[in-house]
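Coming up is one lone chain in structure tokens, specifically the form predicted alone.
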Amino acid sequence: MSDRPFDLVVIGGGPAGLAAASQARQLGLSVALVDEQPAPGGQIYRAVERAEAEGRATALGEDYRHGLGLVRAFHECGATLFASHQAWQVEPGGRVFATDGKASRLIEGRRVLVAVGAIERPVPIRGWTLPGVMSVGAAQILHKTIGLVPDAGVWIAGSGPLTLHFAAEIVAAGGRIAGILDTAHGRLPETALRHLGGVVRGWRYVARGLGYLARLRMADVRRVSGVENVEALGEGRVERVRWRSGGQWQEAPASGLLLHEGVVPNTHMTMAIGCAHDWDEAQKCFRPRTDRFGMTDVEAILVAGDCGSIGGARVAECRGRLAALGAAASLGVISAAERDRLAGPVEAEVSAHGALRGFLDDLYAPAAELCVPPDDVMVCRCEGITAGRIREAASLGCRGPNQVKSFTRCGMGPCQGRMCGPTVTATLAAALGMTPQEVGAFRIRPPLKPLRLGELAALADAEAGE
């Protein structure tokens, strides 16, 4: 079925999308928000209304409860919500195709804001495909939605603020974990000195991180620093975890292993649309090319939040508001002068909340062996392709991910290259002596996620008036 054209169609119900929708409605735009979850909040504020109603939100922290204000403001703003809808194609002119799992529909917008957030950086290690190995983000979703906590035999391995945040969250909820294998290679004192200005301006976030560490120490959670070469071992499922620290190999029993090495922008949608992308060397990922208001080189398409550049929830919220201002100005609803006047305070918030980003990117830069794994490590778990197969394809003349896809089927599985794409690009770049920008990324085509023929047929029936 087709709906009336909206001034702005927002894809993604996280902090950027919610803030953009509310801001755009304040400016008088008609707005639709498309989100795959049954309730707004995105990943960071997932199920925040339900958690508040059930009395669990306070234990998840004030940062999480901040999302309540965003969600309530969205409900009150008058935007149209297409909940439980997965956008599977977005055309450069502003046509959005989405499905609720039963039938597809066409939602038209004069402008489309892509605010689909970030995805966890792939962590291809030996044994990462074993049952019992999952990402920290996935474990956090289970905790937020149904209150599930890991058992005492589960290890966390990786680096980045989320590892400490989640471990402290579990301890606060009365749970236990076996320990944390910290793979951060940056040295805290030296890194802090290199980014002293940002550390001072972002002192509230620094204090929060130190609070997580203090909570973990009080709970006597084991934390191993300087970890390299984490491996999951077991027959049929993970049973042990193995790592190297200080030049020595160590091993411990494990009932589960949670991996995390930071997040990268979810660029599948913007790449499929045809927006220009650049390699971000600091964050080791591709990101769409935008101006300060999230405008891309495709006139009808804007980007906001972590799918544009990793900045965190509060920065994403601000960028959503800026994108709404940009959309309103591009449609002639407000003048450029009014847009800039309204943007001033918001950009000051971006600067304040994003002050620590350079420090975090430097401290938690992913290790080389994670970006470019050894030959025997599985890279594409959908098709069973190892890093060695990718290097073999490079030796046969493949100069980019799309040629590797043709040679090996790497990236042709259900995830459509989400899990293997960054590793394929990095591995090819290293093998060919090229930059990631030169190597490029997988060419993305619709549907962006698996779609049943019945869902597609329903759209055709609706357009035919049947």
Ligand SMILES: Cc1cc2nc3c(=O)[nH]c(=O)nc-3n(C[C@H](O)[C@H](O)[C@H](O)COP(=O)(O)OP(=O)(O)OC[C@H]3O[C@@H](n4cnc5c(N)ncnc54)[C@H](O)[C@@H]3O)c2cc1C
Second form
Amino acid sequence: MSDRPFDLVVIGGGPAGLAAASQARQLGLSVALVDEQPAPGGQIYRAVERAEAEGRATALGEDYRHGLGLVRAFHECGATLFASHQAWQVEPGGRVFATDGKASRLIEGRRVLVAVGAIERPVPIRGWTLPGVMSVGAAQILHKTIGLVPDAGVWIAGSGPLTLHFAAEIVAAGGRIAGILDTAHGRLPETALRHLGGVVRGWRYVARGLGYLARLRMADVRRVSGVENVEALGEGRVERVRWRSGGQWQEAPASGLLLHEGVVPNTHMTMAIGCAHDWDEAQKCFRPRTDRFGMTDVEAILVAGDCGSIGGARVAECRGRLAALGAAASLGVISAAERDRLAGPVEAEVSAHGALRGFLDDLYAPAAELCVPPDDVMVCRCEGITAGRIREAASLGCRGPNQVKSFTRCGMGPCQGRMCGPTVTATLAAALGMTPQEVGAFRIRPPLKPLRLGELAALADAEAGE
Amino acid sequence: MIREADAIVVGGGLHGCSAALQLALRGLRVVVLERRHVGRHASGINAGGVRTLGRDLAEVPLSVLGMAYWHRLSELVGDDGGFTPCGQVKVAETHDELAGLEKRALAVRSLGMEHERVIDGDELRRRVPAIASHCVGAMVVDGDGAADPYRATSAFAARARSAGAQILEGEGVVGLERQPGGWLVVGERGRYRAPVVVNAAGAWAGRMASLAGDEFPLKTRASMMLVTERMPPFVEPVVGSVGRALSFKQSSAGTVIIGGGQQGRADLDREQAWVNVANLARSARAAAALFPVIRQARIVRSWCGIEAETPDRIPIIDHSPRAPGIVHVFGFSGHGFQLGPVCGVAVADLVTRGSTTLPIAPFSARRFAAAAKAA
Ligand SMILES: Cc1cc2nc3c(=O)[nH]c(=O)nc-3n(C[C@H](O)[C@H](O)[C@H](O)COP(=O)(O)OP(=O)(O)OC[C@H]3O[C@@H](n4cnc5c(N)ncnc54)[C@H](O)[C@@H]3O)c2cc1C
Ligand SMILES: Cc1cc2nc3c(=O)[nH]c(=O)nc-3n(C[C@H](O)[C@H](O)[C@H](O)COP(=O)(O)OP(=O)(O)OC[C@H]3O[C@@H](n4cnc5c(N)ncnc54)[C@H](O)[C@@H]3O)c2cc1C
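Show the same protein again, this time as the form predicted together with this ligand rather than the form predicted alone.
Below is the whole assembly, all chains and molecules, this chain first.
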């Protein structure tokens, strides 16, 4: 059933996965790359080849064009691409099951690199489940793939580089938005001072951020800073947005609300595999425990890019190359000395691109009430479970998310806790006076994303000769 | 400090909690020691099938008596555990299979029991309109049904607590020491003493038994399940199959739960089990063969639970053959959920009276003595 075992199966064709695949091919490994998107590029360089063909890549920025080089190098490297294939189960020994939407297939690797990127942090505010409220990331995907631009009544609320980046992207594409509600509570000058070294070394990124701001000012986009307690209001869909700033409640009409409070590593796959994870207090998320080369505590499994630790696209690319070195060395293709020699310059690049991380983490740390929402706020949308119900379960003796789930159905719906997981852990930890590490996370079980029963049965149909 | 009790139950699954409830109702001071939390393992995550249909003939009498507890669960534990008597159906896809069911029904009737009934294809389609058109008939039991496993197990625990039992979660038993007049039970956190210890440790019951000096030839089962997203109601009873490993039911929430005993991989030391995708695909294929519409349904999760299996696939419910004061209740081999309520009574009888009038003779611990010695 399996075509043949590859030396390395890479899951995820973002900067981390693409760079890893090319590097591994250079070292002589046989490589397969699996990505659920129709074309390689990942989150940031999504559909980059199409945008280039349609002449839109320049508008999307210089970074976007950098991605084009990465994608082209990948196409030339001789790796086997399984595009439009979603990996829904990875076994600790290196077997990967993926579906193209019709049937599942087994792709076997001696090593597997998990490079599935980041997901947006959940933003459980009052009214977030109303139609018309969506994440900035989802809106960006609509823009990058089908060129959809939000209408002029849409507000953006949140913090993190992506909110500014996206707003600037929309303005550059000729769109308009109602305004930006900036919830960053780290004060820019103070935070910058505390991370002065990083800010200086990461000046190119800082300059870019300031550039976005300037562009938004020029386009006369309303920007409210120091915003707290954003709420979406409306009957049947979002009609108004309400917030507090400078101690005052304010309200404005809204035809849509886009939320974003930064991204966190997508750890579903590594958790399902059984890799050890640690709580990262700075980024307020779990991440897989790895060495310099992204090797996890499970021998065949490596991690690179934002699913290991949020570092941005350039860092992801470097981490991908390091993981390829790690995989090659662990398969005995190169010596440890050779690996370390090749790793040196890549690691220097990581620290250059990653200089700003501490500053960004501090500036954009999510507000406490977003991690641990008040009682009436919906946490699990699939099953309609509020934060209050989670606290109630805690008071009835539940000591972890899995117990809360058995108790309340929280996390049992189609998304299987992919959305609410971090909020459940944080809420429970706060209620019990424990750390998120002690409380733990939802147990993740296959399939990693909903899979039609027929797509699974196909594996057995094949075996039965159908 | 050593905590004294009249009986100590190891394991907070359905069997441990049921035994604890019955003992507490009889006035004993009971302590339950559960390494994780109540319902963490097989009892909280099984298919919830409450089935007398098609059981091993040795289990039929106890299982049929046990049904009465399910029908009156609210009276016993103050909650119905999500039990619905939606019936169980075992489908025949060929006339040979149907003939086998007829033969089986006769055998059960010769034991003096009438609960299993064979129906033809028309009646099958009337009861289960979504069933694949090639199916020729089925065996049915109308009073059988399904319950919510975690809710039912929690209800037994809650009722046992209110009857005075102490259930200590997060307390794993690591040692057993024989003492004059009873046993010293050594936990990870504390020490406990009682004249009687009930071994209801599920998949780990063989290890508990070893601590008491008993060796049983057990295997570990790692049965898998999968669940789909919600669908509009389309099947009422729980459906099994003569020729395929399958149990198929739609929950009140609308999700479809598919099991049937396909095996994953268990690791007793890590207390974990892993899904085996190739085997899971066989379950999916079996389900699709009987319910073609299900191919389009989206699976949201699969999982795997662990349990002890005996060589003859029926449990051990008995005093220890060589360690006085130890009562074993384990080895349910994939179908012990339905037996939980009644087994609590049987175990309480063994503890308080030394014997029981319930039909548990086939579940003697001695039947494996020869095998264990040879091993
Ligand atoms: C919503 C969102 C928007 C972002 N926008 C920007 C931006 O505009 N500018 C910026 O600088 N940074 C942005 N980032 C951050 C940026 O994406 C990352 O820094 C960078 O892309 C990380 O690269 P990566 O290779 O680790 O992961 P990604 O680029 O995210 O690549 C992961 C790839 O894995 C694939 N994948 C995931 N799961 C599976 C699976 N189960 N099976 C198969 N394939 C799978 C995904 O389709 C994706 O192609 C954004 C992040 C997010 C989450
Ligand atoms: C996937 C699956 C589907 C099933 N479907 C059905 C069905 O439809 N119908 C049916 O009748 N049966 C079914 N069964 C079988 C049924 O679930 C079991 O027979 C029954 O739950 C066993 O209950 P138990 O209390 O003996 O074991 P468990 O529920 O496993 O409880 C044993 C407990 O002992 C604890 N423990 C173990 N060692 C120690 C120690 N040293 N110290 C302290 N505590 C310890 C464990 O943590 C555990 O909680 C199924 C089983 C599985 C796995």
